[in-house]
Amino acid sequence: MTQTAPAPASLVGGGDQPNLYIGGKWVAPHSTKRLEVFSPATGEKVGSAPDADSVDVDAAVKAARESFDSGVWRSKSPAERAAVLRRAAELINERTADITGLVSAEMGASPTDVATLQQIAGTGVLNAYADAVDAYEWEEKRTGLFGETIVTREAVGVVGAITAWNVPLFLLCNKLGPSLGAGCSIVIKPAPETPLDANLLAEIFTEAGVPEGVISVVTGGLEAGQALVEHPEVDKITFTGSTAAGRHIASRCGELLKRCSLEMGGKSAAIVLEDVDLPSSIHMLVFSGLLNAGQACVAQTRVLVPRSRHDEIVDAMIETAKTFTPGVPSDPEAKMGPIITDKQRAKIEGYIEKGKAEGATAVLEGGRPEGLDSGYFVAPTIFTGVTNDMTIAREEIFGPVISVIAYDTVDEAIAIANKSDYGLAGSVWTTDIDRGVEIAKQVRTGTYGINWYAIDPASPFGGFKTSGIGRENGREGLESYLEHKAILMPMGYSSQT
């Protein structure tokens, strides 16, 4: 049996979590195992939290089954939820110093990394998500064959959420944002190399106001993520992941009738134009490449170039590249963390020798970086040579590794960029933004960018092909919580009468 626990001294900057945050209150775990947590920049360890059981799920299912059930939350309405999550966003601004810490503890990247790529985002999608909840037609009347129907929006109920470790405070924004908003009651399994920070955002978030019982943090591996997807008591998955664990969820929640939405890998292609403007763009279009060690899904690892200026642009990139120097999280000299895990970190190489042996060249190929021996780092590495059938221009290295391929004309650019299995972000280099546009309405990706790439918070965001399935983000992120219900009037009933 769980017991109501104290909470910890203090969740900032990481340390030992002993117990589970479920529904609102600190529960001590049934589980005995622990995660262990360790700095990918230095090895050091920063904390750790319990490994969840399926007991433990068992137990943060049935406090938000009660909490739905209940009303608690679901039954307010959308402006008290909308306001709920503005204030959820005011917080973690106030709280940036210890949020930005803790999550550069667990991932190694640099405050100013996870401000930007993280907090302001993360911050942006709650904002963004009550602008929804604000505006979204929650009612409304239909007249029909029959007569007058009216069409209601109600929460879709449990939500289990599952996330990655490459940007986890945004990941998270984007789970309890829509689920909450919606009035879902939500279960979080966040990943387990990057757990502590999850407990510390379901604090703020129970701060805001969100009543007890409706949000659970189950830290834990692959036995909580599996009894979180089997629990009968859960109505809908959420998950952020590879592709191959998001398959399997897929299939098992299809055998479950279970709703799902997927948001997975990626091998998007930067397409450069002739007439780009190097000088302008070259710094956003390795950024595009590289951003968080280039491990991002929506990062544009593959860089289609026009073979008259084929040199120019690949010169260009390696200068621009060396600048991106890997450091740890103190370092202010630091524009790029390390890997999560030494396992990722040779499975980036092993790509990198695969590279090579299927005839790419590196013409920039950064290794492991000297000094940096207690962390998983590795320096930016750009290939030529690229046929968009050789394994780096087809699979996900979630690494710094571009492909840079060579085209002749555009068709044939947006040809290379379409074959792929996957179709999750894009982006043109250009001076022509008509022409631009147009590039964009052709290749099959869910986002795409002119001459920058960026997810904003108030647009569709999710992927075409094995990409995932769903979208995030704005009004349609929102209406993925929520299940349509027709209520039939009676014959010849009018409300106008």
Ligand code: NAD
Contents of the next structure:
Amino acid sequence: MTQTAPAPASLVGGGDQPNLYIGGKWVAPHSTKRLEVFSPATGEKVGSAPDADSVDVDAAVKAARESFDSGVWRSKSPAERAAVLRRAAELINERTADITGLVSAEMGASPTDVATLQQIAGTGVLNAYADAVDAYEWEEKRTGLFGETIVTREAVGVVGAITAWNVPLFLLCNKLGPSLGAGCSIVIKPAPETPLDANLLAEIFTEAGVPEGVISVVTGGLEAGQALVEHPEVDKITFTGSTAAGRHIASRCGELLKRCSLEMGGKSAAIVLEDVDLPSSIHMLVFSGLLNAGQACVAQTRVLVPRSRHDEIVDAMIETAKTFTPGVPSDPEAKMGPIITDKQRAKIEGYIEKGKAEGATAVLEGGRPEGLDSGYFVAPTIFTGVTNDMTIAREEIFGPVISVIAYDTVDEAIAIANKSDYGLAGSVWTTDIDRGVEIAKQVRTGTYGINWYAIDPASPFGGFKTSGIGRENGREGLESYLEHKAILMPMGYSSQT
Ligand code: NAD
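Hand over the structure of the form predicted in complex with this ligand; the form predicted alone is what we had up.
Shown next: the complete complex, the earlier chain at its head.
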């Protein structure tokens, strides 16, 4: 395990990575197991990485602990840490082609989609976290019952970051930004489906000025994830993934009294009002459900439409959804990438069959597109006649499947939107913006859009109900990596005298 190996010449475009990035060095893994990465668009091999075991995780956590305790990073000024985050964002942008190419190869989405949904969004959050670090009140004086107190904010310690595969670059930026901004050391455990870009990001952050040992990457699956959660030297787990896995991780963190924040699934509702301007809204409305081939936690996959305009809206949705042509990343005409795995595609197809069996009508059923047999493609599907108690309206499908639910009154639409175990996102589509804001306030979700949906890098993002615990982005995201400390000054002491 202590043996070190040279860094690979380049990870660009994948390749077989023999080693793990631990404590700023490329280290031969203890585990002999490998993660093989195949493009879900073409079936071609993209690369491979070690499938780290608990011994590897222990080495990474020890490196993180040592670097944290040494103060090499956390004792730098907030301004210095913010500058490193900004530099990392610049380096990511300088290497756009490398990074979007690698992520596109891993997950099959087009480089343009990766640039928009991940690179611009990822560098956006890094810059926003840098701003939050600069603006944050790291220390304040308060006067209370006993006189003066200094309240300081300190890094929470060693962070274990576990992420999903659907927008891997963006998710990692959203873990690296706040944890490094706060002064923490971090061990990243990326999804086993998309392990390669995490190494590239760690290299970039090191080049930007993060000291050796502060960032480690354990590419791996369940064993590595569980080892990170269970490790006694990890102070906080930050998780992005399914609600099922998050529930389990939260229960373990509860048992271990470990800090934990969770970003999990969603089943968001888009409420279309009677006064919607359909021509200007329709593309964004459908895109909000189909983005990333529906593999988005915030996808607006329940579309609530007024019965009075039902048919007109559905017809427009069908025409628009047909323009989301699936294709491989190298196809400039492709508007939608593949599903990440064959297993995930089978799950989506199972939901489509379940929708029909429960009485919904597939007014558009894309199925498996012709000529793309080497990848795991599913073209868009739209169901009408859906009621909110059907499986397809309750469960997160994580694929390009939209359920249209008709309503009679706006109060009924709000009640339908709220009748969900999830509470991540939502949107309202109307020409009356004030009314849109009123509706936004009545829907129990962490974020909401009016006539579009997006994640704002400087504003809190996260879930109500089973969609999450805690917030990412902006000041709130930074705070979830901080401890608050009160230092009581001597009785009668005053810094003013
Ligand atoms: P997943 O829960 O299967 O896996 C996510 C990560 O957790 C992976 O790295 C996996 O190896 C690890 N993991 C799984 N079980 C674990 C355990 N018991 N202990 C430790 N680690 C464990 O999710 P997925 O299929 O990779 O991703 C899809 C899900 O992610 C969807 O539900 C989606 O909504 C959610 N997601 C949420 C957000 C958000 O910000 N709310 C963003 C992206 C994706």
